[in-house]
Structure formats: structure tokens, C-alpha cells
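The form predicted on its own is given below as one chain in C-alpha cells.
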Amino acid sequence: MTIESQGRVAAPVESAADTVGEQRSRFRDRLATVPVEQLRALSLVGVLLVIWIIFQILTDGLFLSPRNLTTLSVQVAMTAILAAGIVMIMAQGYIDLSIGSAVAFTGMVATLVIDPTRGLGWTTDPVAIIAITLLSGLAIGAWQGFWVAWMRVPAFIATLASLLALRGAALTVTGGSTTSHHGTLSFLAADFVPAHWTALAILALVLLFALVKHRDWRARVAVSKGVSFLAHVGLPVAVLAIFGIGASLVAFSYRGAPLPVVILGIVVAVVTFVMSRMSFGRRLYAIGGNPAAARYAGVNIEWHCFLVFAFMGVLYGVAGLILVSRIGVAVPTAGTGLELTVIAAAVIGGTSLFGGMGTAVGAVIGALLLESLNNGMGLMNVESSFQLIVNGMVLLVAVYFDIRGRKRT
């Protein structure tokens, strides 16, 4: 073969290689336009699906049964509500170690208002009890926000002090014994929203989400060409629709949507709206990304910090009500280690420990992943000590990827 013929043969090979390289380059360019939070959420969904399939096989079809999925959703609700709230705190670069003690304390407040033997026995009106409990949580959050925002005490120390003080207060007031709500609050964990209303709510949510994503996509296209409709609109909407269909089928197959899950949906919707659609939420990210720059830009860091901790306090009350409604009594030592689970869920869901990054949806997926592991291993009769090891390893890997992502940016 001559040199000339060799050149003619090699040319198409080089052309094909160039074409593949160009395609890869275009794929990377389009991938770069997709928000990091969306990529992380989609990857977590993939990991979650793999975990579910594995447990479905190992438990002989028990894991994905309607009854177990309903149980799993109730288990996830309380953790996910708190994880959605702590995203707003961690987005500023702060931390909250008082969650477990605060939830136990607010739950105790709810039962003390009811219990006539070991408590005050003021009222059995659920509306009044819920209001008092939420106000007690708000007071705890406002107290912590005051010390962090204006007294300049590091959030780690301020919330650690609350962890100890609230636990001690719960033990002192109750004498270390339990207090009961005598079934007054049982409806919070036992009631279900009818399946047809659940399906309609999910349909409305998917349609609203599709509308918002389409609007965002059009705004991005107006600024920069080549923004993929499939990546920005089609894929996220399809994933949500698939999960919505699955949730609807579970609701129709069992008893409907548990009330704690409905409360979770409301909390996530509020936090997501504030963080993504309001200037207040964007300022939280700015504070976590660069506090000095945010202050020079006119952001009142102290008020933002105080308000977020106060909102987190309300979520203490919500979680405390759900906790006591599930177990029937308030236990002074309840919620031990809950703060670590909540922080782990947020970090696994993409919230950075260094501030400036995180979403409520990601935190909920992180909570669902952790509780899925615990639920699946529980069905397999795996010892609780081994479950802690698995959760610790999952958290370690999540923080590792968070640090690597920070270095790349």
C-alpha cells in the first residue's frame, strides 16, 4: 500500500474521531448549563431507585408493598420536615445541634398542656394545643437566633447550649417520666387524606412544577442559546410525574396519604418558594457564599439569621407534635441523635456544610434515602448497630463529594 493510499484510508478514521469528540464536547457544554442542584437531585433519585430495587429483591417483594411504603413515608416525614428547615440555616453557613432536644421539649409541652395528672391539664382542644406547641418552638428558635445574630455567639455553641439546656429542662419538669396526650393528638399520625384528593393534589403539583420549569427554561434561552429543553424541563418533570404516579397508586392501594406527608409537602413547598423565588432566599445563599460581600451589598445579615432560626423553631413544634402523636407519649429523652440524622439528610441531599448551597427537595431526598436504608435493613432484621455504620459511611461519602465539588468550583 502506498503512502498516498494510506493517507486516504486514515482520513475517514480521523474524521469519525473528530465527530465523536465534537459530540462529547456539545454534550458537556449542554450538561454545564444544567443547575448543579438539579444534577445532584437526579443522581440521588437514581441511587434511591437502585436501593429500592435491591431491598425489593432481598425482602422478597415486601419493601415496595403499599403498606410498607406508607409506613416509610410516615417515618421520613418528621426527619424531612426538619431537614428542609435546616437547609435555610446551613445555606448561611450556620449549624443547629439542638434539633433533637428541641423536638422532645416541644412534644413535652404539648402533652403537659393536656395531661391532668402529670401536667397542667389546661385544655384538650387540638387547635389550642397545636398553637401553644408551635409558639413554644418559635420561642426556642427566636432565643437561639438572638444569640447567634446579635450576640455573635457561634451557632455551634449557641445550639449546643440549647441541646443541653432543653434536655435538662425536659427531665426536670417531668421528673424523668413520660406524659401522655391521651389520644388527643393521635389524628396527626393516624389520619389519612383520601386517595382521590391526593391524586388531584399531585397532578396540580406536577402541572405547576412543569409550568415553573418551562418559564425558567424560556428565561435561560433568552440569555443563552443551546439550553436543553430536555435537561431543564423534560427530565425533571418526567421524574416528578413518575414519582407522583407511584405515590397515587400507593394511596389508592392502601388508605390514602398520611397527614404527616401532607404537612411535609406544605413545608417543602414554602421553603422551596422562599429559597428559589424570593429575594430573602437568594440573600441567604449570598450570606453563606460570602458574608462580607453580602454585608457590603446591603444585606441585613442579623435579621436574616434571626428569622431563619425563628422559622426553624416553628418546625421544632411541628416535628414535636408528629413525634408525640406517633408514640402516644412525650419522652424526655426522645430525639437523641435526631440532629445528626437531619444534618446528614441535608448534606446527602446536596446542602453544603460551608454555606451557599442546598435545596429543600434535595434534603427530602436525602432523608428518604437514609430512612429507606434503615427501613430496608429493619425488614431484613439487620442489627441497629450495623445500620448506624451504614448511615455513617453514607454521610462520609456525601461530605467527600461536597468537598470535591467545592474544589472544582
Contents of the next structure:
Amino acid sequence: MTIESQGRVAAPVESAADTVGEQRSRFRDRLATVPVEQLRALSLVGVLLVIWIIFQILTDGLFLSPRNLTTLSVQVAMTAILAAGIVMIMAQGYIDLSIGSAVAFTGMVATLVIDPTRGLGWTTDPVAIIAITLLSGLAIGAWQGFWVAWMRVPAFIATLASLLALRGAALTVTGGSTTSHHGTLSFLAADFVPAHWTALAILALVLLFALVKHRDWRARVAVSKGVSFLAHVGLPVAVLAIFGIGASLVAFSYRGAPLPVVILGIVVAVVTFVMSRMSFGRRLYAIGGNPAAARYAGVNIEWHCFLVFAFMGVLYGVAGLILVSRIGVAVPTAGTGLELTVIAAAVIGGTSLFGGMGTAVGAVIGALLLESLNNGMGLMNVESSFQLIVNGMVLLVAVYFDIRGRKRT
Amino acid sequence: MTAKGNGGFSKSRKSKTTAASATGSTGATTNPGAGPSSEISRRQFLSHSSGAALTAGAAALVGSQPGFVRAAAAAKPFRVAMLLPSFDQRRWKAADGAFFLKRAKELGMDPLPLQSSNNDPILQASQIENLLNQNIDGLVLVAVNVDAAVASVRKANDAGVPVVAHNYIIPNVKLCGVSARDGVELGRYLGKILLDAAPKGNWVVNKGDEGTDIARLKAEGGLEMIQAQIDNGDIKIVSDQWMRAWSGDLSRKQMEQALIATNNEVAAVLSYCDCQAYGIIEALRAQGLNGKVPVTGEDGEPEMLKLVLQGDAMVTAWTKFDEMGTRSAELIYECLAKEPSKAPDRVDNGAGEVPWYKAAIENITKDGQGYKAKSVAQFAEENPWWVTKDELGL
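Having seen the form predicted on its own, could you give me the form predicted together with the partner chain?
Zooming out: every chain and molecule, the one shown earlier first.
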């Protein structure tokens, strides 16, 4: 079978399995026209459900309680936002190691803007603080993008340099002190969007998704036969609808949708739109798949690289704001090792370390999988060192299956 | 601020017995969590390796004596250096380092600028070599990793440069003084004051980074205080976790899970770091429980003191880092000037008795109530270099 990395524009497949039996081969053909990444996302959802059910049993029904699911959604939001962002970087074959330091730095900026004793005490207006924080993130991202794109420094090194330098800068600026936002930003982690608005937004999302899928399917049917409606439209829409109904129920029976989760939803929607609907996003995969070919095809690699790093920078700011609102203060050593969790989430979600593959939705599910493990084990008070072992093993197994799956295709 | 470096043994026990015999018993107190087994094995390993290390060290010690003479005979002021593990925490520069420099100058010594080892034992080893090449007379060393520091201290001794161990005791090698705190005692202070506030019910234990000795020592002391109540069922530990990288975000997650698992029935939170207590208090706040559940912390950070004043946190423990710095300067001076030490205690680090200054610990509460506590106002008055009353709105 030959499938382009991005499946959606894949040509109909001439399968060697045709000889095996008509019935089976027809099914396989139809399945083969389904984007690989969609299949992977679906199987990942399956794994996630299994884990959730296991925890539901082990915790005597606590795990799937509305309160815990709401808590879980906030716990995962920061990692998931960053994971969705790093997909755009990794799709091009780059990497970002600066995440932990950059998030701690932007969080520190947010508190320094407010704090009159240890910081600048400029303003206590949340809008201004958020704007300044996002700009500081943008500046970091643009700086890294500049070095990677035009100075030809490998992303690994350019972002490693930031990992060190930004941590050092945070420590120098604060002298190692903890700085506080004095409750100014608490609303970011504490506020909820009312349940009825949440449900309406989810409904709109599902309808939009169904519309888009249906249009895709019609376009495919026009060029080739045997494109299954069920596999292309029915199943994905059904999964999203079930998820949406579940999320709405949770929102109605607890407090609504937490603000960080709403932000996550917006980020995922933006990244997904750019990556799958805009030629800019499609070119990112092309760059990751074969940079030389992309260049010959007239893609301005430098500009794409720069913009994506700059966008990631804004996400540092978003994550930094969520982090400081969640713990009330900015600690200069916060977020240590966060980049590895984010990369792990993206890779579990099907993003290739070598570029050319990955979706924001997959990365978010990957993050949710890792966080679900921590959340469930936390409910059971499993020892923290054991949690690390489980996380490590899940990463290993997930990537193994990923590689195996890729070889087959 | 919690020391994140690797090192520091159970000093109170060490002082009574030699390192070799103490190694087996130090971790013996029961401690649920992965602590005890790994701790014992590490220490047993140490006790085995110490024999060889001592023999090797003995030869080196003989050679170290002339250096003292050289330093004392010089008319120039003693050149001394202090090597800190990192600038990650405010205490190192603002407290330990600043007061060391101040006292060293008062004593007529010539201290070099403070250096940080970025929590990297390998970097620290080469920094010590560089300092020795600069012909320093004495070294005050905060070991990033006490075991890794042994070789460097031996090298310094070979070069005739006496070493004062600051914050952590470096084992099985000749030191000329120790200025350190007792991590286990620190844990006891927090365990005791919290026990008095919440003698019964569900407790959450929020420990530091398992990879550091100081986290394990504090946890050991805290547990010691409440072991009887755990055994007779008055206290039930509903969540007991180590926090990677002393993370406040992880701590918030631990607290959220504990509150869900107990349906908000938590009586007390024993946290060993201000940096983690912040996350816990925010988790309590989300359930409207802040101020209703006593939370501990350690380091006396200004932001934590504000939370203590607001009633969201009950206590933060404080070690007199300033005095630790001052005493280290005095210890190194006594070594160089060949004066008998005025340090009140002695400790055996496995290579003989060493003058030991044990840093004082105190609890800080809103109004000074509780086990060995003083009020925030009094604390700020006594330590204006750390935090002012203005800053706390007092």
C-alpha cells in the first residue's frame, strides 16, 4: 500500500492484499483510503478508554466522576496546549527543548509586571498583563526562529541554548525569589464557562466537523471508488459526538468548562485548521518529509520555520499564564523537564520525531493519556517513583507500535 | 528555601557515632515511600567504600599540614572562597553568601566573589581545581553532591587548603569545620507544629524531590513526629508523594487528587517546601478550603509569609542561613589562624571529630502560636535583610 504521509490527498490504493479474498480486500482498500493519522487517533482513543475504565474500577468510580474529569481537563491543559504547538515544529523535522524554561520565564514576566516590590509594578490590568506576557513569549519564539531559520543553527542547539539561558535569566532577574501575581490572574485557572455555552460550542464544533468531513468524502468519491462513508465520515463524527456529549454532561453536572480547557480548544482548532486546511500548514509536512524537494518546489523554508517558532512562542506565554494562575506564584525553577513531557505527548499522539507527520488532536490525546495515568495513580496514591516507571513504559510501547505501524504502511 | 543539592546526613545521629557504624542505622526509621531501602543501600555502599577512601585519604592528610603553616605565616590577608551549589534559591546569594562575605571581611580576610556550580558536581570539581590554582588559603564548600565532593576536598587538603563544609556534611574526609543544619530536625519542627493543630484525621504528605538527601531527611523527621498517631489510627495518610523538581504544579495535582479521593475530608497538609505549598493552597482555594486546612512549608519565602499572614498557610519553617554564613567565615578563619574553635558542637564525619556549628531552626506563624514559633512580624523585624515589614504590609 502506498499512502502519503498525510493521507488526505492520497491516491487510491493498489493493494497487494487483493488476492487474499474479495471481501477482505475490499474492506482493506476502503480502510486504506482513511488517513493514517485518523486511524491512529482512533486507536489511541481506544487505548485511552481502556485506561479510563481500568481506573474507574480501581478507584471505585471516582475517576470518571464529573469533578475528577473536570480536574483532569485542567491538569492536562497546559501540556496539551504546548503539545499541539510543538506538532507544527516537529512536522517540519525540528524540535523544541526550551519549553520548560520559556514557560517559567513568561510566567515570571507576568508576575514581574504586577509585583511592585520585586518587579516593575507597571499594571494590574489583566488584559495588559496577558498582552505583555504573550509578547514576551512571541519574542522568545521569534528569537529562536531567527537562529534556526536564517542562521542555520540546528533547532536542537538553538532551543537548548534557550533552555539554559532563559532559566539563567529567570534566576538573575528574580535573584531566585518567588514572585506573585497577588490573585490578579487567578481567574484564568479558577473561572468556568457556563455549561450551556459549553454545550452550544461543542454542538457547533461537531456540526462543523461533520460538514467538513462530508465535503472531503464527496471530493474523494468524485475521483475514486470504494471510499467508505462510514470510515470517512460516520466513525470520526460519531467519536467526536460521543466525546462532545460526554464533555457536555460533565460540564452540566459540575461547574462548566474550565477556562484553560477553552483556551486549549481554541489552540487545537487553530492548529488543526492551519495544518489541514491551509497551504501553509500542508507545506510544513512537505518540509519535514523532504526539505530538499520542498525547496525545489519553491517553498520558502526559512519563513515557514520562523513563523512556526514565533507562534510556539505565543503558546509559551499562554502556558506561562496558566501555570502561574494555577500555583499563584512564579517560581524561577518551575517547569523543569516540561519539554520532555510535551514531546512525549506529541510522539505518543503520532507525531514523528523526524518530521512529516503529526496532528494537534493526536498530540492532545497523547497528553491526555499521560495525564490520565498520573491522575488515576494520584487518586490511588500510587508512589511517585512508580508513576515515573509507568510513564516511561507507556512512552516506549506507544512509540514501538507507532514505528511498527509505519513500517507496515 | 529548600536545599536541592545532594548531600547532608542525619547529623544528630552522626555526632554520636562514627560514620561507618551510623551508616546502617540512619535510615532505619520506618518511612513509607521508596526512601529507606535506597537510602540504606546507598549508605551501606558508602560504609564499604569508606575503608578504602580513608586509607587513601590518610596519606593525603599528612601532606596537608605544611599548608596551614604557609597560610598562617603569610602577612597578606587570607584568601578564602565560598562555592555555592546554585543561585536557584534566594538564600544562597542573599543569606549564606552575603553573610559569609561580610564576616570574612570583618575578620580581615580577602574573600573571592561567590561562585555557583549550577547544581553540577562535575563543574564543581573543576571549579575547585581552578580555585586551588588561584592559590586560595581556605575554601567553604556547599557540596552539590557530598559523595562526589570527597575527592575534591582531598585534593584541597593535599594542596594545604583547609575546607569548611557548609550546609551539608561531607563524609570520610578531613574537614576543618562544619556549618550545617539538621534536616531531620527541620522535619520534626513541621511535623510537631502541624500535629498540635490537627491531631486527628486525614493527612496529606507532600515531600520534596526524592533524588535529594535533604528531602528524605525532612520527610524522616516529619514522619517520626506523627508515627504514633498513624499507628493508633488517629491519623490516616491519604496521600504521600515525592515531588519531582520540587514542583508546585505537581503539588497542586497531588492535592486535587487527594481532595477528590477523600471528598474534601483532609485535616492537614504536611508540605516540606514553600515552593510546593503554593500549589497546594491554590488547590484548596479552588474548593473554598484555603485557611480551613492547615498547610506547612519551609524556607520563609516572602510570598509564603504573606500567605501565613492571610491565614492560608499555617507555618513556614526557617533556618538561620545568615548565621550559617557568618559561622562558616569564622570556622575557616579559626583554621587558618590556627585558633581553637569556638563552635559549640563536634561532629564525626568518619574522618575524625570536627568543630560543628549547628544552624538554629524556627517556625514562623501568624501570631507566634505553636511549637517553637515566632510571629511573622517579629521575624521580619529580626531579619530585615530578608523581608521588610513594609513588604509584608505590616
